[in-house]
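One chain follows as structure tokens, the form predicted on its own.
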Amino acid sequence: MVRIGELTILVPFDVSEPAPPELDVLEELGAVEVVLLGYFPVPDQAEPALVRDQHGSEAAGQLAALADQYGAVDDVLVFTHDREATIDRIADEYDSSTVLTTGRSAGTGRVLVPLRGDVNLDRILGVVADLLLAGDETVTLFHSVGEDTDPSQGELLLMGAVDRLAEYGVDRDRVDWQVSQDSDPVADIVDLGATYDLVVLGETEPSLRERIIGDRLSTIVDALDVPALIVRNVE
């Protein structure tokens, strides 16, 4: 059960902001293919017509900048009201399985993965193993077990996770673990983040509106300096 080739990252950004997003990150990423959304938020009482005749030039001008210097196999260009909702579609549209926030990295050399449990796990781990099988990146499982709960449990989750991983072709020497029995498993995550390179996350609530705003994992990505790569759930 080996995978390779499958991954498609859909990087959002808002080109109506007058510097490039820090897209680093993406020069250290494998063979992964790379979709560009340059959106351009439309205020409610404007129509997007009316705001792209006016920007429309200027802002297709650094996305196809953009697009060039990083590689992307395709750019697309929105003018909308609604950014989740335009996130959503575009990544249907191009079935990507992951969105990946902007941030300041290094490298990718050290890559974090919580699991909060089976919700997304699948998912997750196929991202996962697509982005090992891609390039040279070594991966931390982290799991977070609450201070009454038997860390056992933690373990054998993040034990199987592995295991999967070992089954698509990853080398166990690239995967390594960590349990956690502090109370505050968001803090974990943020603490831990910062040490890493990127951060992969996954989606819990396939909602529409919850997919990339959940409040839990709208914390984390806003305080990680780093990139995070976030798994759709959209099942």
The other form holds:
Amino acid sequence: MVRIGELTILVPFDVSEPAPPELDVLEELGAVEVVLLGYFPVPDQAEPALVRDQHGSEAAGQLAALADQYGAVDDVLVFTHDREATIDRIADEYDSSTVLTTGRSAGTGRVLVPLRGDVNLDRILGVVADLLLAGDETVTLFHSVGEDTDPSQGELLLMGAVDRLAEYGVDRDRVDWQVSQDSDPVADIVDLGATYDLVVLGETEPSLRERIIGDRLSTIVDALDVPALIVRNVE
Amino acid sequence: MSGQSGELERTLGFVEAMTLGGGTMIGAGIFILPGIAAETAGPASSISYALAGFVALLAALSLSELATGMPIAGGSYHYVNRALGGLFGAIVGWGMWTGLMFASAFYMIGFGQYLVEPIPFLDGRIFIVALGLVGLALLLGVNYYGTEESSAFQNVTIGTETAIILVFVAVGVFFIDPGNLEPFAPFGPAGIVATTGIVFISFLGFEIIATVAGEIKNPSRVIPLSMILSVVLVTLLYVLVMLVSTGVVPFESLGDSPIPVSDVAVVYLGPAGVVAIVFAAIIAAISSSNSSILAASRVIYAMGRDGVVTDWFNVNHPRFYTPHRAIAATGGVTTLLILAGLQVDTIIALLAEAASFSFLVAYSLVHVSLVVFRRADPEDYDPSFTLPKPLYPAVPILGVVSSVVVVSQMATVVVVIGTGIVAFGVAWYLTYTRGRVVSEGLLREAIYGPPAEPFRVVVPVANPATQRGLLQLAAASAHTNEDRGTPEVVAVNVTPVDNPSALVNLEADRADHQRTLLENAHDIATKMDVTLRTRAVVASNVGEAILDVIEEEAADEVILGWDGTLDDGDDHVFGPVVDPVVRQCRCDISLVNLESDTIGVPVAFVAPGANAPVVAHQAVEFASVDDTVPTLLNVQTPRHEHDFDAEERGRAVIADAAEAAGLDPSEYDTQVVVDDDVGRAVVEAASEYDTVCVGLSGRADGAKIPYGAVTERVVHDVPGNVALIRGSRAELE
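Moving from the form predicted on its own, what structure would you give for the form predicted in complex with its partner chain?
After this comes the whole thing, all chains and molecules, with the earlier chain placed first.
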């Protein structure tokens, strides 16, 4: 089975920031479709229409300039009290399975893909295959098994994933894999991610613990300097 | 590509709307007011709460319809301003803004009371005011610097305080001493109504749903549902709280307490219950006050948007994007109101009643606005929630009456303060708003019915020889379309000048020519009994100038004279003046070459297509000049040697077009010709009539205007008057 790349990436960024976001990774990504979402965070106390009246045209200009620069297929400007709700809504509207966070990348086309287990695995691999078929990146699949576990379990998962990518039509030379036995997978991903250009992460339903203590995904995304491509959990 | 200025996210769902509305209502009012209520109405104060809830429900019903019709920021103020104009807009706007500040100050003093009273050795008053100010300062800070996504926190606090109140009620019913409820209404009906005025402030929360209507998801469902439901639920809860409070503690001693609910709870919930109640009262005061500050800044924003106040208020903080000036102004006045608590003993009752007064006035005007909107029925007002038959007009009438009754029972000092605020609104309107804002509201339309939109025919005149004929056609068109609005003809003459400038005088004879032409037009129009306006324009490009007039007048139809030649050269089709008008004009356009003096019986060539109904209708319009019946002509080519159905097909085409044009079969004659050569057949048939109407292609985007082979032959070969007709772009696209 060979996948036909139909990857639409949603790139949300804060238009109220004076400096334009770092989006150089988009130039490395090859023939994927990009939708730019400029959101203007409106504090709870402010009336969105008032903020729009005052900053609307300026923000629209900034957004349009970026869209031109990166050849985005579409751009949307939203004034919102709730960033997450807006990203979800626009991603649904454009039928986009992935959301890219902004960040600086060195631009050699190396992608890190941490895999957790079976959660969301198919969708993550589908997106990775689309990426690889559209561009010429190389990818490292990564899995952390924990200190006391047998590493072969992780190897099995990763080798299965490599096979799956090959089935999609990806050249095996462009894929390698790595297993870690450290106790702290989050720190591993952040450390390792720094040496890559892009990290692909799967979104999971936050567990109760994550809702209270903080989402593990956002911890990683916040700690990473390089952009992260988040594969949405769309079921 | 998105819109130039960006979209707004609607983030408030049903739960958020309920917590915003219910959360503001549950709480502050019920923790602070039961003492005063019991003092003035006895155990019957539960009836006062029920009455206040009923008045609020009436307002919520009217507001729901208005809010689903116009879901944008501003709430009551916005609807009154739209319906009744700037004067009442100013009254309600200032009333709501001050009312919300009275409410905020009231909540913050109550907040101070709940914190201070349990500690016996503090001298109450100064500490109460000081704590109130500290609380207010915190809230203003949060609002000034802005918070994001506090709604989760809000939900938790409101859930907690609701749970505590529910426990208070659920346990309390078992401790009611029936003896305490006797006599039930020691101060009679007057006491009950007077208390209604004091406790009405407890129901302000649902209004906040209307002030954030612009941010509510699925507004047509969520707005009415959350407003009505929150009022009903909160009313039930309040009635129960009041019954429990007056049932457990005799109303005389309840009346002396500044922290009545806590004093009741101590009877059957013990110290733990008191701690819980104090906690709930404090967070209730904070969340209610926060909502009021938020709503106050929205009201000021909406007033600035409409020009009722200066837009100096409507500026976001450059870094925090909060409406910092509106918040600072709100905070400043609220601080003064809290400070007044140092001098005035009955400050709590006074603030509550003053806030209630402002909102009762606002709601009576909201009810009036609903009636005005229903009667004037402006185009953009299309509420998805409408009050059904018996509720309308019952709700607005009852709403106004009940508000007036409640206001009439208020303390004199409150009526004086409230009237002062209304007077301030009037004075503000007279000195500031009037003259700046032209919006008059819909009152006139509500009284006289919606104004008839004029049906406007623009006719450019330049040549005295054809002027009469063109005006005749324009007048006929205008009269035939009387059902679409008051007919009006606008005659325009453009004097071409190379470089128009105010400093250069027109040559006298050209100006004279223009004046004579337009004066003649007036004479002709008077005879034809049609309203005529004339416009004299001086411009460098005649075509552009005509287009500008068509745009400005929002013309429904243009009748344009033309010399009857088709130039197939490179430059122009109909001529340098006519071409740009034909190419860019968006309304119905008739290009008329008047060869004969009489219009007589027009014939319209009807071919299937979007243009056909317009052509057919135009023929009827022209026919009315000489009071004749036009012929609608269709030509069919035989498909087979013996095609007996061709005539049938032609009749069907004509009938379809006539129906689409809204014509009655008695208004036209039908003629079908079967011929191989459509052009020849049309020319032959048309030559027997004085005037022929032919469609002009709707596609005019290229450099050349396409007109089609049939049109070309008609123009060349038909000796009578020829009119080329094209419908408005909107119909053709």
